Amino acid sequence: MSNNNIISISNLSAGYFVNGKYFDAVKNINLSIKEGEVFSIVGQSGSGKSTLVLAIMGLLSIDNGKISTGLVKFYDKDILSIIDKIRGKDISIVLQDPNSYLNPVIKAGHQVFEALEIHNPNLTKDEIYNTVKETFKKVKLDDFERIYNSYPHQLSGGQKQRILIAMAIINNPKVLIADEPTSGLDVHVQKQILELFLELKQQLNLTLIIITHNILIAKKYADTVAVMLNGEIVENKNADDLFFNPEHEYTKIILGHIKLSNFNNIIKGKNVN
């Protein structure tokens, strides 16, 4: 891990129009990643952390969003003046639920074929079979031509989100970026996807930033660990200086070092004894 940041951002505000009113989802969001580390983004579920990861990766308006204030630069650059040339190349993501992002009417093997060939038009139907049939390899994916030729609803949960880790991963991205990665799997099939990316991390040199409401998941891989709570970051150091001394209660609770009972009045911004 170097100290170069990869990923800064600065004074961030994001959000949505509902009903043709804007508001925020997120809200003076300041993060610097490094590179080579792996960082993780911990919330519950509506405490900003797709909405973070939208705005990273410059899709916020699919969704009728935009970034308010603020800027989020790769290495130095401000990154929405280039995110539509990195997009899927040198940034990529992992979204969660394979079969919202998963085209069904086309076979596995093409939709990954299809992620390497629209960034590399030099290249030749057969060069990019063989490098589709090497990030099989990567990502773990055996039995090749049988997966290569299924349609998605042909395939297991764990194979279909390999299938979207290979998408991501085959034109040899900075920073991977994996949004609630084993959302809907067996804790069995959880543990070989996390030990995947972590795998992946060190073949490939990635930066990884994994988003996940568990906590345990950001205790065991990450080097650095950001607490998300009602758009804002209430938290964000070394894994382990957050393990053992979190300073924020909220912190405290997921870790399960004051009570639960003291939950809602912390997301309602109430003070607690």
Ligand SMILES: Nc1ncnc2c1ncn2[C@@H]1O[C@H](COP(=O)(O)OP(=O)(O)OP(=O)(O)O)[C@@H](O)[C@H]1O
Given for the second form:
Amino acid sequence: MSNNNIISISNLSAGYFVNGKYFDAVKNINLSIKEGEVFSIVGQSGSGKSTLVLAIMGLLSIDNGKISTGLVKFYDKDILSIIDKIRGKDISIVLQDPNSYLNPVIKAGHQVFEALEIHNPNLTKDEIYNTVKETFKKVKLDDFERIYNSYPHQLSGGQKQRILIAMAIINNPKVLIADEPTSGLDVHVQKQILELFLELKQQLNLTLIIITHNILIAKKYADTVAVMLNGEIVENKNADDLFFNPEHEYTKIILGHIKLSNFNNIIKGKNVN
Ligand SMILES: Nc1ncnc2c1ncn2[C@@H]1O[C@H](COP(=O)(O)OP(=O)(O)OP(=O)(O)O)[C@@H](O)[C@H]1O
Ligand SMILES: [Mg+2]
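Form predicted on its own already given; the form predicted in complex with the ligand follows:
Shown next: the complete complex, the earlier chain at its head.
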């Protein structure tokens, strides 16, 4: 891990329009992510994890959302001014639900092919095809011909995730964001996919951002952890520090240090002892 911040977020608020009315789903977020680290964002369902990474990726407008205030920087540049050029290239995301992201009527391999082609119009079809083949190996998809020629619905959940990961890494990104990449997979496959991310991080020198509702995943894999609650970051520090020395009541609860019965009061913002 270096001391350079690859992503810095200051005073970021972002949210959605529902029935014409805007609300902030994430509020006043400040954090920095160091080049080469594994950064985990932890929080329960609805806490704003996906909204935060969609804001980083400049993808909120697709979902009727927007950044209302604040700034996201990629190194020293305002990310929104460059995101259309770097998305899928320098910074990639593997989204929560592969079914909503993969095109059901295009063969899986061809979707990986297109992910490379779009950023490299000068490569020949053969060069692209060969790189797709190498990338299948990197994400441990065997049986290349068959998987390449399968439509998404002909693949298992784990295979679809690997296709998404192949699409995300084929342009050698610097940052890879994994948004709950294992929800919906059985525990064994979940572990394989997470270990694949870690292996790729080493191989490709990535900065890896893992979004999860499971603090044990963060504990096992992350260097730095940010805990989200109701759209805000309530604690953000070095992982060992967080686990041995949690300060916020909510962090203590999800670590099992204090009683779960206090949980409802804390998520409603009440003080508990
Ligand atoms: N497209 C949308 N339009 C309106 N509101 C949305 C939209 N997407 C999310 N929200 C709302 O924003 C808040 C944060 O949602 P978000 O999806 O960021 O949470 P999350 O932490 O990723 O949850 P999960 O763990 O279930 O994926 C929630 O209150 C949710 O209802
Ligand atoms: Mg989410």
